[in-house]
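Starting off, we have a lone chain in the form predicted alone, written out as structure tokens.
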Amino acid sequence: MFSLDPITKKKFARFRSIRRGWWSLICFTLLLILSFGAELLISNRALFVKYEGKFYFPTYGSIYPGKTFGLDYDYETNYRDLKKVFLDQSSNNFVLLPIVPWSAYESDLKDGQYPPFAPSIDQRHFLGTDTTGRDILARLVYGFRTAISFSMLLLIATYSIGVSVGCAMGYFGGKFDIILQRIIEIWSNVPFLYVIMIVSSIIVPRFGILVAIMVFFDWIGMTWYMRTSTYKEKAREYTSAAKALGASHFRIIFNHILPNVLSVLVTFIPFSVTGGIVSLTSLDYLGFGLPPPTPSWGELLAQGTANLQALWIVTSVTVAMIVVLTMVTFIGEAIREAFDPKQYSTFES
């Protein structure tokens, strides 16, 4: 049966005792769950349709044309209109729509009026619409899913490269270390924003391309910290003992040294997550990020600053960014305090 060792239990207990970090983790986890299941709450597709005794589930199922439900067109059903039709018919047919029955890509345009439209409970635009009539709440939620996915992929890739290269530099030292230092110093002087501008002018910077470009430059920062920590740990007795027992370099680095410098990684993880979110938002704001109409906080922020008469746009995205970045910071602070090895070290004179 799986069980945690006493020190790990103490770490988790200490993490839970830091209330703002613990509750931030709960709230952030709920936000992640809601964003990755956003189609159940925010979508222009019905959760289910009951028509002539049969049940249909369009949200994660097939695309049903209007003729499937007795309408006179072959393209995808407008389930908001279908609900009105069923209500007018006073039949047993039924449509269940999400709380926000709008897609992040769908424009709600009105005759004689021009977007953006103010928040409206009747129209189910709880945070209003943007300058093209798209629901802001939908674009915030789907934009958060895009931003956190981008940030986590960037975190995994940059830490994998940075930790591996940094540990190797600190462990092997010598000419290997000096050569890589010079390469990294040259590489760090390449202007990142100019590279993004050049790439954006040649090809459409889609999600995978942006992640690859960011990884290309972002792995350098963690390398220096891991090099310093590994260099210090290499001089300790347990490393010499592992060498004397015939352990391979790979085993010494990843099985012995890396667990002892884990606190460095834990300390920087929240900053890396927030950095990834802010980087994508900034690139989208400047117009060098994801192509429209991809839901994006940066694109919403650009709309809001250009249309200050519609305060609900800039207010919504600003509040969302502040809340998310604050929660991640509180989680990181609590993790750092709870998993700090100095809290559980015993020194003997």
Contents of the next structure:
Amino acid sequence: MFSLDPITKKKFARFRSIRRGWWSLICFTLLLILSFGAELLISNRALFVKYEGKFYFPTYGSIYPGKTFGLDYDYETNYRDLKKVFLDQSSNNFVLLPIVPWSAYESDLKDGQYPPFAPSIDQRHFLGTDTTGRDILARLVYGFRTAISFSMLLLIATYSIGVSVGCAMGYFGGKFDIILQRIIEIWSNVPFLYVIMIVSSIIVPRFGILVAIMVFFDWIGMTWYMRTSTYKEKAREYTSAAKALGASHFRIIFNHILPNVLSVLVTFIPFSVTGGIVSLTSLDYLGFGLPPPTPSWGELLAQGTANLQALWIVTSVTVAMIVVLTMVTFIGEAIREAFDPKQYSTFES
Amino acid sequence: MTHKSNLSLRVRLFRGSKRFLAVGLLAVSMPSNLFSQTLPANVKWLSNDSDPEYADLNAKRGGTLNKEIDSFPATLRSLGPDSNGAFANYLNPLSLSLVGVHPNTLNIIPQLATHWAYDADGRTMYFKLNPKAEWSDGKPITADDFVFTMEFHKSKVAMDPFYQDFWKNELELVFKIDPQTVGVRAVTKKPQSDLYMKCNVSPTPKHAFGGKLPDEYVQAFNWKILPTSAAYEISEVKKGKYVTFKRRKSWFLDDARYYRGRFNVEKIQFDIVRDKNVAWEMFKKAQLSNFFVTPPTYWHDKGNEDIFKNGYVHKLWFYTDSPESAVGFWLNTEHPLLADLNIRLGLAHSFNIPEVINKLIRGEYEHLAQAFVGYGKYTDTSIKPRKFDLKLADEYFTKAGWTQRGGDGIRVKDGKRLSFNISYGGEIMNGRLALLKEEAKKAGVELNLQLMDGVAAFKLMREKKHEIAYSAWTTNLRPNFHQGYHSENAGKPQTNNVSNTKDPELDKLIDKERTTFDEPERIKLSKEIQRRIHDGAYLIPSFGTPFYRDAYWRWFKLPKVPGVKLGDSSLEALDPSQGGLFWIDEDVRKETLEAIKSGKKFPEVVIIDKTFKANK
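Same protein, different form: I have the form predicted alone, so give me the form predicted in complex with its partner chain.
The next block holds the full complex; its first chain is the one shown before.
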């Protein structure tokens, strides 16, 4: 739809020239990719099993019950134990485990010792375990995936609604604008946190429901900015030209006005992403977020602050949060800088 | 946590569910002289002055006990709206009852009454009041005050449907025989060992109400301080900040057997501390006298700080032997899958509760065998907890037809998954349930955790909309089967039969048990019922704590046996039957405060007392 015009190219070059923003973007993208392929790095399922001349790839798809590999149970194979069994048999059978051979859900419990366990390279708990004996690194990574998916979904939904409504308000103006403004003002006074607390204490807030509730309140923010920008663009000649040519309202808003107010939108995106992550984390922290035992940063943070004697819990999650939020903020800052119109305007007297 | 129950707590415990009772009763209020009656000729007065005393007679008087409450009480009334808040636990013990229960022998002991007698009709009791009994304002406590209690509780002005209902269904009448003698009649016949629990009424100071019930009671008495019959009275109320109780200078039971050497502190101050972590910090600065350290994290991890190591604070682990609160997973038998006994049994064998106890909570809690543990001779101790056993679970699930497993290892049948929702309130269970969930997967069962607000989880269960509900129930001194397992209470909301148990055989047994007066026969029936309930697998019991753990500053002194069989705290200050056993040694207090300043240390003190441990 939008081909790269010279100005966009310039903006991109400008963005690349802001080093910390550019590197943050690279790291963040890498993190994203890694987290979506996390099963290959952090999982209780083996990457690859060779048993009696057959090959198995258990990472994705259905489970292999223990009986598949000559063990005596019907539930999912414990590949860590299987590896030991194969080593003892010194046969040709072979198990390749991921770097962290723990899932985010299973507890690693011991006799005579009680979780949380401190970080240990031997046990492959690189960041230790939480109070239930679950691997913190696994919960951090899978928690990040949940948080970022939540944030992205929230972003797409709130922006679609917010931008459409905001543009429509600016474009149509008049009574439509005034009435919607009042509705939004009333809407924005609904105490959002209380609503979430009430809803999540009555029903169990699954992922979709939580996104829906957040969207319900979050779309308002974007409308004001889009409304003002659209007002401005609407008065421009190209809009009148499009109108004169008989373009539909829809076409004018989305094909003509929207690309011109995109810079406003783009600068907001990174901050909305951090906003989404922080919202989910705080809701989880307060116990109103996703149902347990979903891995989540907020839940880890709550555990960490309640168990300050196990410093590795709170340290891991705090550092992870600071790193991710700082990176996103750097990206946002660089985008804002790149889209700054002052860069291209010259003032002559 | 749940309450351990005893006689004086009894009515209070009933109140836990009062908000769920329907209103719909006209109060009966008649002049009290109408009920004046005479004593039967052959009445045999009983008393008890031979049980051992449990306080230390050398205890010293004086000092202040500092306790925390997490919110300011909404009212000081004992009846009506908002009167059932947490602070009721401190207000209710300010009024004594006719008799008490010895917290170690469980025999009846005198309280306001010195003697008691049973009528031949099996539902009436007579009580002779202590002639010295007086209210904290010096007025004598007479039979009229007890009759007034009945009028008061039945009255509409109190706006308390729970008590209206209680007095309609449980107690028929309180009547005056002479100013020092009271009769109480229950609605139905009960064996003597149970009748006294029903008839144990507290007096209400009639003179403080001007002799009659004010119509505007609920508004006018919100913050009114009434005279008390117990050793303490309310002395100061600073709204939003604190409430203080002070010791009566002379109390009519000061020299009485079982009450000597008790209720020693001069003042009890309740400060509002809204956050548990703040309370812990305050305790460490001696701004609070004691702190419950029953949870393993407190006893082991937080309980290793310097104040403990330097001997400034003592730790006590005290084993009790009282009815265990029925805690566990209640299966709703109206759920199509849970209606099948084989599935319930399979589930019971898929819950790895020993793993939770041994690996997460240090093996200190006890795997409960059934819902009625700790009722002494009424408990069928031959019932053992169901073990986590994948073979047995598989057998039962196979019998129910669930043999296939899906791609994720969960059993499937006709396109349905063997999956259940567990609703619960209380984040402390998150980790424990997460472990159970992972373990249950091995048996091919999926458990979805539904963490809810405590009140919402309770509501869901009481409306019978749950599948599996995790919950704990308070106890009485005797097992009560009717409310939880009789089909009369099944299939309708707001009853305690949360498993919707409908078993005609069980109904017969329960009905028989309710109308049997002979104690040995009752015990036999009680055990039969427990066995039948166990066989029905309506509940997967989790764990109980047959002990409490308390940490307190070293100037608090306790008797040689530092607690009682039915106890729930070492610095319990108020309970008429078991509280107030401790005292403050002022010299030790000064010594300790100076030691903290100068850095002097004392030996660390950890007391583990197993005097009353059930299975030593």
